[in-house]
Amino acid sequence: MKIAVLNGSPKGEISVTVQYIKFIRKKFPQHELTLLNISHEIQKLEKDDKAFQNVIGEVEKSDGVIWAFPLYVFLVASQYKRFIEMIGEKKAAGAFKGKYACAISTSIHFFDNTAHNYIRGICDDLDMRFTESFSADMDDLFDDEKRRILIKWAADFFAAIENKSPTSKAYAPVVPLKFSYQPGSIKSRVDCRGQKVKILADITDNNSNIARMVNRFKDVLQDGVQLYNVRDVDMKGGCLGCMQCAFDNVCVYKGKDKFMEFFNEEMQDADVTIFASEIRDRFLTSRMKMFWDRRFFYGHIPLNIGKQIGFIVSGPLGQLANLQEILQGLAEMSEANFTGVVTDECGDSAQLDALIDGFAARCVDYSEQKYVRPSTFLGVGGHKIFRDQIWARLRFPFQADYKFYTEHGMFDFPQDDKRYVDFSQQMTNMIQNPVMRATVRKMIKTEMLKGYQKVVETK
């Protein structure tokens, strides 16, 4: 059979990804793989249109296509999203329509299963065939047991092709929404009492919803605000996976582009900061995924500890589970409240009128406030992983990301906590006397309330 392998890695062959793909290949010499850089050689597919009809001649004339590709920022990376934009724009669906897929990336499991059903999403707008996801630890190729799972996922994927297996979508389609917002006039503005307020935004059309959101935002606020249109950021291209900015937070693009002077002189001083973006398939636009995938010369730093984040979106968000938890992890992991979403779902003016309103008035007091909710799961597992995985495996080349840690005591392990591990181990003693432990069975839940009690007595 012929496979068409898209290679979301922006290192092309040189990734940890193809590794896993050659390891499949070496184990079924019977099928034909082919390898399509797509990430790495995005720009070309951009400006030429015959290198982008290749690739999708490839897909055409094959049995099944592989997805392929390293998690960046709770997502792929942008190159690859823009691919997957650049299938709509170009007309190309068809190409894609009835083949079988399945989809197989590594990473450090970090918010991989956003970046699954993301793809899985985007295979049955497509009306592909899709089988099933594989997301592997980047060090899984060395483990007996894990290759042999691996090897099982391939065989189950070409024994779908061959046996014309059914299978089932997962995603309704986005149904699109067909409203012109008509702001209205401002009856009373918020003063930022000081706090600044930074508004990132792809615009590409000033008579857009989006547009006219943001500009609706930014003008209930009396002073203090600065607009950016990401498309105005100086950026040569997207996050290349190179690692060379792990010793020291120096991107390799620095003296080739300005994004860093930008990154730092603009976004940092942020009190809050607000992404504006329409939805583009299942994601916000591939400009601003490439934004935040260059934010990545910080490592695993998060950028916003007790400050705010929200978002404008134009679009459907309402019917994207998946890309309504990926905003929400980006502000957890940066360590910022999470200060909420602004749609244009509801169909009404003045009803948007009154959201974007309300949303400005809340963010700055927010802010003024130093309000930052306590993280949910997205927070608190995230940092976990990160934290242990700075702490040993990406200690190296993570320099940079092991100093900051190191310096702001987030290597928090709970067997550093001496109070509760002290405490458990003597009470574990303690119900080894089989009366002990019926009396404190009697007792367990009355004494677990008593310090809470105590706290709501007297604070």
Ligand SMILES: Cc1cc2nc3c(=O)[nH]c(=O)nc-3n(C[C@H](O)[C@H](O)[C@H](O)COP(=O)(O)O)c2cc1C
Second form
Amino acid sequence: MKIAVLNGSPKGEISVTVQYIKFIRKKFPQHELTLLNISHEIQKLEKDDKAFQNVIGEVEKSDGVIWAFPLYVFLVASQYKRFIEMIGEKKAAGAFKGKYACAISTSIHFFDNTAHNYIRGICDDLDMRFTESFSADMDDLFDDEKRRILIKWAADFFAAIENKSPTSKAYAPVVPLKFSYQPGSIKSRVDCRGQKVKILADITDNNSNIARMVNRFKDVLQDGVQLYNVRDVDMKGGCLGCMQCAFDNVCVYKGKDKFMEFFNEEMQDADVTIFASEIRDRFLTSRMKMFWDRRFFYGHIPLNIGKQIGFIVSGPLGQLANLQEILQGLAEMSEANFTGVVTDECGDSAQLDALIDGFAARCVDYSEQKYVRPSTFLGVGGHKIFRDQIWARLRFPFQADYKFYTEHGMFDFPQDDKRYVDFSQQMTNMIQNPVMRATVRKMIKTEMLKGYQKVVETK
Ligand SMILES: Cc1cc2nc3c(=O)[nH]c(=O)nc-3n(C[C@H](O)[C@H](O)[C@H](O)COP(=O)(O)O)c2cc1C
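Which structure goes with the form predicted in complex with the ligand, now that we have seen the form predicted on its own?
Okay, now the whole complex, with that chain kicking things off.
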């Protein structure tokens, strides 16, 4: 069978993910796996229609498609996202329709679920017959049992094509909004009270809802607010995944474009950062994604500790739980307060005015009050993954991360928490005695509350 492999690594074939594909290719010599270096070649695919059509031709000719990608910042790399946008723009979706598809990623399992949900949703939108996702840890290939599972997964994919196995969809189609926002006059402005508010927006049409929403937000704030269009930020390309930044947070693009300077000089001092974008397919725009990927020159360092991060989004976010999770995860992993999201889904201009005005006031108030709500599983779980990775496997090459985590007490392993460890040991010893075991068992519920009750009484 002919299988088209859409390689999402910006590193082209010098990629961990590609080794998984090469391993599958070796184990199934009867099938022809054609590797298409989508992310690595994205600029060519954008400029040269023949090159793009060549990829589409390979998909057309194939019996099945493997979406093979590394995780990049909660999703696929911006280059891969751009390719997905181009499938729609260039009306090439027909080539994918009815094809069997599966997805394989390599990563450290940080928000691999959201990336796979996204690709699955795209396959459903393209009317593909999706079998199964496979989210490998980047080092799974070293393990006998994990290789066995990988072979089984690939075998099942090929068998599904051969047997024309039935498949089902995971996601309903996204229904676009039909609403033109007409902002009303501003009744009262919000004083920024010294808080620096920075908006990074993707605006390509000044008459779009997103442009009007952003302008409303900006105009409601009296001073101290700055608006940047991500289209004007000098980025010569997406993150290359080269890890040249890992020692000292200097991007390989330094001297070639001005992204590093822009980020360090314009964005880093924000008290409130607002990202504003339309929804394109099931995410924001690939340009916004490029900005987030390029921030990776700071590796795994949280970039907005104690600050505010919010979003202005035009489009049906309510239908995209996966994207909602990413937005919240992005804020929490930055160690910022997730200030919230305003969208135009209410479909009523006066109501949207009020939502934006309220959001602007909240941003300033939260910032002034240094209000940072506790993180959810997204931030708490994500931190633990990063902490463990930077401590061991990624300590080299991510030297700058290691230094930052050490200096900021981010290696907060529970084994260092002597209070709980010692207490648990004492109690474990105590309950070896059957009488004590029965007594303690009866007391657990009430004893557990004593500390909390004391706080309620005294604070
Ligand atoms: C810019 C960048 C962003 C990344 N973001 C994530 C991420 O969000 N989640 C994750 O688990 N791994 C992330 N990784 C790790 C890669 O997914 C992982 O190393 C992968 O195996 C690289 O595959 P490749 O060599 O095929 O490009 C990131 C790596 C880079 C360079």
